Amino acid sequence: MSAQAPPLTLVSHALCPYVQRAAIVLLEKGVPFARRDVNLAAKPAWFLAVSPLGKTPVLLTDNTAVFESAVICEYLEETNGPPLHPSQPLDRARHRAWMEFGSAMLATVGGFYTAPDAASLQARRTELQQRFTQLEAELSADGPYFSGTGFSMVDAVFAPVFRYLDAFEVCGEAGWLENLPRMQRWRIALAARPSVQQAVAADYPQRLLAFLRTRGSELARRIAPARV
């Protein structure tokens, strides 16, 4: 009887949205994996040896380190079922394009929670809401996911974006998806998805809020003080 192959290891940071993408794909495909968190404020030598860019996630498999979330997700798609990309080349290209759109949105999300003043905060909010309006026009009318009833890689990419909205609403920044019914439906469906729920620890909302408080930003100044 052959020895069982060791599980994959997902090198992670507890709050990294790109780690969530990889974890969701692993969970959707039912691939066993271990998780190893690192402190990105004090990166250990072993981590820098496997992450040339010093970022998470990194997937350790067969003594090889695969880094960058998009590359990890594509590797998992090529090596494990069920497929999370459409079968037709043009549809796959469209999905990959919207995945890049999701990555750009995360950059704007970062600009929102680090905005130094009210004007900058409002500018980043307006930009994000324009992106949500663009997405509304692209979402399937059938829903609840990006392209209809089937969960895809695009859904894995956008689930962490909606998690930030949860935190922003706690901070008093609400009304993100008003008059965008397909976006609202998508957000609810992703929040209920087991893979999305299991991609983060149970205390993720509290840890994210604590992180936002430390940014020294306009948003941080609007967050109610933590209860002692």
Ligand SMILES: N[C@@H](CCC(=O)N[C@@H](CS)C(=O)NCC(=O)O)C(=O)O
Given for the second form:
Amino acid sequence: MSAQAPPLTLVSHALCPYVQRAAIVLLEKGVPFARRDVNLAAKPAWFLAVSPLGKTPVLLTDNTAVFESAVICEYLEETNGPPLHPSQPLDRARHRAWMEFGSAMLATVGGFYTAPDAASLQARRTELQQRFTQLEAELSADGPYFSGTGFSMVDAVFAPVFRYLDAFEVCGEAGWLENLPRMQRWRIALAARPSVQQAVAADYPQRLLAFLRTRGSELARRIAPARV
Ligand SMILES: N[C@@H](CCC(=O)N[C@@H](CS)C(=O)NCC(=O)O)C(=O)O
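Alternative state: the form predicted in complex with the named molecule, after the form predicted on its own:
Below is the whole assembly, all chains and molecules, this chain first.
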């Protein structure tokens, strides 16, 4: 590694929502890092050597490969300011619990865009909307973020979730946050956050749409060909 190279490398995939949360935390903390994209459809040997589960993200430090996005984020929290977790243990536990909730939501998001037929698409949509309603009840009244005016690590987890909504709306699946004003405000604030914007490449929306279109799913069949 040259003298100018950043000490940290985030092993990434262009569309991975778990990579995004690690990138957002790095950017929020102003930690210099390089990105190295990997083709998850043909995982190279160097990647399998640093990623025991064969998944992105992995954070390469001088001498260790840290895998699992939540673990990467916690490591960054312990080693770099400013803090993105609350100072009180119980508040911190609550934030971590809702981060886990965000990971579970990503599984449902995947179930939505791979749903094989209209009935299962609708079932996953109903499930996601229930989750959004649960979140609405948890959000701070002050906003715009999860806990109020300050950006927290839990916010980094939900920014990629909202990005999927942008793509689903282009596919004709709209109206996700109707009657959920805190969620709407949260989504807008996250989309405007520089760290969130910089966590993906400029062509992310087109790439995500192209990815969704090749799932062979009910959603894929609904995407107008002209949009990709
Ligand atoms: N629990 C993991 C999930 C990471 C994950 O599922 N990454 C996906 C890409 S978004 C992946 O690498 N999939 C490749 C595979 O499972 O073979 C984390 O939080 O880091």
